[in-house]
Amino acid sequence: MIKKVLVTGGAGFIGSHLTDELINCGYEVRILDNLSKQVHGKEQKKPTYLNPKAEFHIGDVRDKQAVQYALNGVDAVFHFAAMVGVGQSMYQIRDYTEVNNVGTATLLECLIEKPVKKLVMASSMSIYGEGLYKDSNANLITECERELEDLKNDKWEMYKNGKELQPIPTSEDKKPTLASVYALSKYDQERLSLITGKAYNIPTTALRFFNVYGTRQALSNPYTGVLAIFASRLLNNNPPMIFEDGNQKRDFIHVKDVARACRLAMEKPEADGEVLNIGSGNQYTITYIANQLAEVMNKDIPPEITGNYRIGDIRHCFANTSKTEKVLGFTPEVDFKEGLLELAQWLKGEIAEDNVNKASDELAERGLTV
């Protein structure tokens, strides 16, 4: 029986909401987090939103001693500690590899010595690269990418034999197409965890998160989720910056739904050894997202469509959730507009440093935007 749970990265956005979910359901929770400056600010203070019932340990997942200490008396582990963001990963290659890949390897070596009853690790939809498509004859297209010449000429969609492809929901059996260092690191985390779990009889589940939104996102981190980046811009009365033409489609799911799905993945033995999409099953254009957020924030600021392309970006990807519904019995409960209203209410009390232009300049200087 699982009683005590360790959440690595538990002081962060999703980890802190998961901590609340677990404590509300009667579990004891221990958090291991290094309070990264990029996420938690220069002062690296323990966030005030953390559940007071959680046991907090400051430490780095790459530090074997810190991990071993955090694992004492633990029955299950959620591994969320990671660096996130596609763009930044393309030039901070060593950092992403050390934190994500080596950090996971360190945790797994410790789990060999101190096995647990369940390991749930946070993977990402980024490993898919482009989502699934169909051609005009309804044939499934599982591998495709855009040509640089097309992108330079503002041909943003996916084509085959000169004909535009239709995006469809992406299922877990799609072959990964790793278009960024971040995606590579998440796939490595996923496979390391599942391989080690199988070898040492540690029931393991990998959850591929789609775009998660909600309160507590790091608003001053220009490499976090797109809604948090847009919120940072709007709070500073700047237009959200959108790459390409703004019609790229993504799947957005509320963080409270994600926390519930994570708990179910821990509790249900049917999830052992599985890879599961955690998304809403809905699809929204990025322009729609920016406009909806501005509306709930009472900001009459239309987005800025840059027409630029970032190396590593994909056109369309949204979740097929049928496997997750079957395995976990999970369907999202938070309506998108209601989730945005909750986010807007929280944003009223927040101060955000707008670092988007700085991040964009960094990408441009390295030739990572077209």
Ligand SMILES: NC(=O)c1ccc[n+]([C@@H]2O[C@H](COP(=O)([O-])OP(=O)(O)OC[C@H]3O[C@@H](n4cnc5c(N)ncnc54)[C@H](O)[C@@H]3O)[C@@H](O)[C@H]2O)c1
Contents of the next structure:
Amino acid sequence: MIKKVLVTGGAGFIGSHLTDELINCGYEVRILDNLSKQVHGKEQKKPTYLNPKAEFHIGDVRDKQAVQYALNGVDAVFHFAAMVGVGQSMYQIRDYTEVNNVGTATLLECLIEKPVKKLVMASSMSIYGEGLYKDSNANLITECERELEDLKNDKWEMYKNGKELQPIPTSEDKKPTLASVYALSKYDQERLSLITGKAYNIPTTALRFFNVYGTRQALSNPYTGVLAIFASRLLNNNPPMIFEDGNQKRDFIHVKDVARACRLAMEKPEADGEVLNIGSGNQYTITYIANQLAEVMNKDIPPEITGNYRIGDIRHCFANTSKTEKVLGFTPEVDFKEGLLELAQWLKGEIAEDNVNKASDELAERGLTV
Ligand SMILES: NC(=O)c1ccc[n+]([C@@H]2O[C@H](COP(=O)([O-])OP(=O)(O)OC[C@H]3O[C@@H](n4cnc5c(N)ncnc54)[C@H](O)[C@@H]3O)[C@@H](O)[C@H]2O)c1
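Having seen the form predicted on its own, please provide the structure of the form predicted together with the named molecule.
Everything in the complex follows now, all chains and molecules, and the chain you saw is the first one.
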């Protein structure tokens, strides 16, 4: 029986909500987190939102001793500690590879010595690259890419033989198309965990999160979390900055739903050895998201559509959730508008440093925007 659970990265956005979910369901939780500056600020203070019932260890997942110590007496592990951000990963290649790939390898070596009853790791929709498409004859298109020439001419949609393709929900069997160092590291984390889990009889599940939103997402981190980035712009009375034409579609899922799905993945043996999409199945354009957020925040600030393209960005991706529904018996419960209202309420008490221009300049300087 699982009693005590380790959550690496448990001081972060998703990990802290998962900690609450586990404690509310009667589990004991230990957190291992290095309180990275990018997420927790220069002072690296333990966040006030952390559940007081959780045991907190400050430490790095790359540090074998810290991981070994954190694993003492633990029955299950959620591996969430990671550097998160597609654009930034394209120049901080070493840091991303060290924390994400080597960090996971370190944890796995420790787990060989101290096996647990379950390992759940956080993967990402980013590994798909573009989502699935179909052509006008309903043929499935599993691999496609946009031409730079088209993008330079503001031709944003996906075409094959001159004909526009229709995006459809992406299922777990879509072949990964790894378009960034971050995506590569998440895929590596996923495979490392599943391969090692199988070899050493550690039941393992990889969860491919889509766009997660909700309270506690780091507002001053300009590298990740589109809604948090838009919120930080709006809190500073700046327009959300949107790439391309704003009609790219994504799948947003509330963090409390994600936390519940994570707990179910730990509890259900049917999830052992599986890879599962954790999304809502809904598809919203980025412009719609920016407008909805401005509305709930009572800000009359329309987004700025830049018409720029970020190298490695995809056009559309949203989840096919049928496998997850079947395996976990999970369907999301938080309505998008209600989730946004809760986020807006939380934002009222928050101060956000708007670092978006700095992050955009960093990409542009390196030729990573077109
Ligand atoms: N937020 C999303 O929409 C999303 C989508 C797909 C996948 N994911 C994945 O989910 C996981 C959690 O993401 P999040 O949004 O909560 O991110 P987050 O940045 O809020 O949390 C990550 C936590 O990991 C910690 N951390 C970073 N490096 C560490 C290290 N070397 N050692 C120990 N701790 C370290 C940070 O201090 C932070 O508290 C990540 O693995 C991420 O790749 C998130």
